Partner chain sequence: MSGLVSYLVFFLILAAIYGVVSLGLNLQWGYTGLFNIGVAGFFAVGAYTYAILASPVTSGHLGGFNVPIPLSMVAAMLVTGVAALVIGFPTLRLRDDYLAIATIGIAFSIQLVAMNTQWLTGGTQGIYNIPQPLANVFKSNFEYNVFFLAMVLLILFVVYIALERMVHSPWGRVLMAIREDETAASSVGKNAFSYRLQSFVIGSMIMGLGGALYACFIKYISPQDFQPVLTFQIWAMLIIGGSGNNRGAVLGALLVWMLWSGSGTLVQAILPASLQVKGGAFQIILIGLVLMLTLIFKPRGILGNRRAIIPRAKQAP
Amino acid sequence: MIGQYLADGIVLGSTIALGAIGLTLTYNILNFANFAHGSLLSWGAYFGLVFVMAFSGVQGGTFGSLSFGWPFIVALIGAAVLTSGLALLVDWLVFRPLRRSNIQVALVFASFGASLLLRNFIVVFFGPEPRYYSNSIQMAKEILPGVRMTADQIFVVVLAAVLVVVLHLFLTRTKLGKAMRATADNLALAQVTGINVQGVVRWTWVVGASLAAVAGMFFGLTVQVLPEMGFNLVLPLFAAAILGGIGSVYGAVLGGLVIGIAQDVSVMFISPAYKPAVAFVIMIVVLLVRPTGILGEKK
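Put the chain from that sequence into structure form on its own, the form predicted alone.
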């Protein structure tokens, strides 16, 4: 029984991890907690839904036992592009003018307001009803003794792992990735050495929003697409980022998996309504033992 809950937790944790990476990148480079990040997950899921619906009449079938075919893959790419554009637009309209004032609390409050606005726009354009990427019913197959997963769930875990590896290579092997790390470590020094900080900021939004879009579509694929999904996930995202070590990309991945597993395993002992509370109890215990988080660096 516990194996099944662990498997379900890994699926949820993979989604949370991708979202938490974007959140921690934003904090690390822009130095503010972006409460609107959850809304980017929602918009990514709905952008993906638009692409899936647009290609719904195209024949092509599904990939093996998966519930989707190539239109969903195209939707992942399209959603990432459109969500990146939305993030850049919000930054241009809201965050960039406030960054000049250098008042961090103003950015935090603005992000909360932007979150509410973006969530309500979803209701206006798409309605409050839950949506699904596919109407087909998947049967879970036993992959280990006592552990059953659908093909879609396995796809989510595998692709999330691939994206984390790709991000690692991007941050460690490319010029832009190294510039992002340098800017996160020391903004003033990065400017002195000739790094295009504004370009780094733009690419931070693109990378973070793209991962948020994929995370949103993953959640929509394994659960459902709802206007409130981003709002409901934003607290676990923050918990994952803080638990792993705020500012640490790899900590966000670890924190996301821990939070996801904790939420699902807790159902064995308490009501599902208390799942978020269990995640925060674990986060608080870790912070009491190690205030910088699991992989955070001591300042």
Second form
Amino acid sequence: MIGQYLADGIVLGSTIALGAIGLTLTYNILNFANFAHGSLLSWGAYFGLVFVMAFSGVQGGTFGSLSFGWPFIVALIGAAVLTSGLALLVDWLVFRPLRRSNIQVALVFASFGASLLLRNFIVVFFGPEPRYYSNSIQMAKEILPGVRMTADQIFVVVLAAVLVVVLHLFLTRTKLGKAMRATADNLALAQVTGINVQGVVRWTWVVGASLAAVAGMFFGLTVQVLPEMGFNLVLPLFAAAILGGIGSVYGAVLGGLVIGIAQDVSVMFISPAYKPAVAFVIMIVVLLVRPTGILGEKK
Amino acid sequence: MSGLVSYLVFFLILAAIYGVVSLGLNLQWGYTGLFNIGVAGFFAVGAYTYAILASPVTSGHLGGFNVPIPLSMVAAMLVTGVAALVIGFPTLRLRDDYLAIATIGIAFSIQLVAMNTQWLTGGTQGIYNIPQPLANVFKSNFEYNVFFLAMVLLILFVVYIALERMVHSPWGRVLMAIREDETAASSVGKNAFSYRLQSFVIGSMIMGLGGALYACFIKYISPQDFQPVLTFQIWAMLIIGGSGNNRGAVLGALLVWMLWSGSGTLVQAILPASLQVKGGAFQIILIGLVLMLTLIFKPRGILGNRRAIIPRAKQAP
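Could you present the same protein in the form predicted together with its partner chain, rather than the form predicted alone shown above?
Next comes the full complex, and the chain you just saw is listed first.
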């Protein structure tokens, strides 16, 4: 019984982890809590939907027992590109002018406003009803005694793990990744050493938004595509980032898994209706006991 | 003509109720710099407390206490104050962003509770037939609404005067000192945390009062009334009117409510029936655009004359 909830939790946790990475990066490098990040997840899911629908005519079969084929992979990449563009556009229109005027809390509030705007643009363009990438019904197979997962769920967990490793290599091996870490650690020092901070900011959005798009499509693949999905995920995302220690990429991954598992395992003890509130309760406990999170150092 | 007048009365009652809530937020944000984006949650606590206490015996949810209306209003404020204490205590020491995340979390959780505790709140069905003061005295609905408007305006005025006196007292000056420079305020022996908590609790109690007035006027509440959009509207009212100024908070409530109802009417009039369901989305987008433009071009709002926004410590690019 618990094994099944753990498995479901890891699937949800993979989604939350990818979303929380972007949140923690923007928090660290741009120094504000971006409430609009959840809406980037939603937009990623809907951009993905557009690609999947566009390719619906050229269906080239599906991979093995997965519910999708090549079009979905193209959609993942396309959604990442378009969501990055959207993030850069929102940054350019809203956050950049506010960064200039040096008002920190206005930035957070503007992101709250932006999240509502982005969500309502989805309602205007796509309508309020839930959507799915595929209508085929997936059969869950027993992978361990008492634990059943669909091929799609396994795909989500594996691809999330691969992306985290790629991100790790990017941050530790590439010049740009090192520049991003340096900027996050000490902005003034990074500027003095000649790091192009504007470039770092842009790449922060691109990396964060791409991972958000993938997370959004993961949620769409394993649950459904809904305008409010990102808004409902914002709290788990923050909980994951805070739990892991805000600013820490590995903390965000760990926090995402913990939150995802906690939400699904909680169903054993409380009504599933309160599943979303579990993240909030964990977050408050972390704030009380260890405000810097598990892997965080900064205050 | 009489239709227009009665609509105007209806419009002004809601504007005044939102004015009360906006004043509560102004104490927290405008004067103390507390970043509460869970307004809808505190508003909901007030509304539900009032509805449950004042209602006669009903099936479907907790009720039947028949508590007199003024007492129910006071109880609504007290319960909201307790909720604010519980949420403020762990989070008010931390950076503003944490308070924002915590308050939106509490608002979200309150909505979940309201939706799922059928025995307490009536669940998604909501609570009907919420009692109104002197409901049997007036002959027509219009006359009653005129009375209600006078009552709400009186309450708005009392809250306004009380807040004006508070923020211009030594207590209020400490709040503003903390808002501007916490280190300096602490260095002269002021316990910033304690003042923050007081401001947060009092501001939330005023929001709870607003919620109780809303439940009392509309006579029906359901979880639908307490969406994050409400928080967004109240914030838009305060920012556009001018935070750090109580008159600005009330003016903003009037203007944004006008914009909201006006655009609602417009959406109904010009959009084809097929797009009507999306009308609400268009309204939010409109308010959002006005708000963004205000934040970027006039961050202090129309009447905000004080430096109501704290500059950040670490400067980002």
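For the two forms, the rigid core is made up of the largest set of C-alpha atoms that agree within 1.5 Å on superposition. Numbering follows the first chain given and starts at 1. Because the structure is predicted, anything quoted here is derived from the model rather than measured.
A displacement of less than 2 angstroms separates the C-alpha positions of residue 11 between the two forms, with the rigid core held in common. For residue 290, the displacement of the CA atom between the two forms, after superposition on the rigid core, amounts to 2.5 Å.
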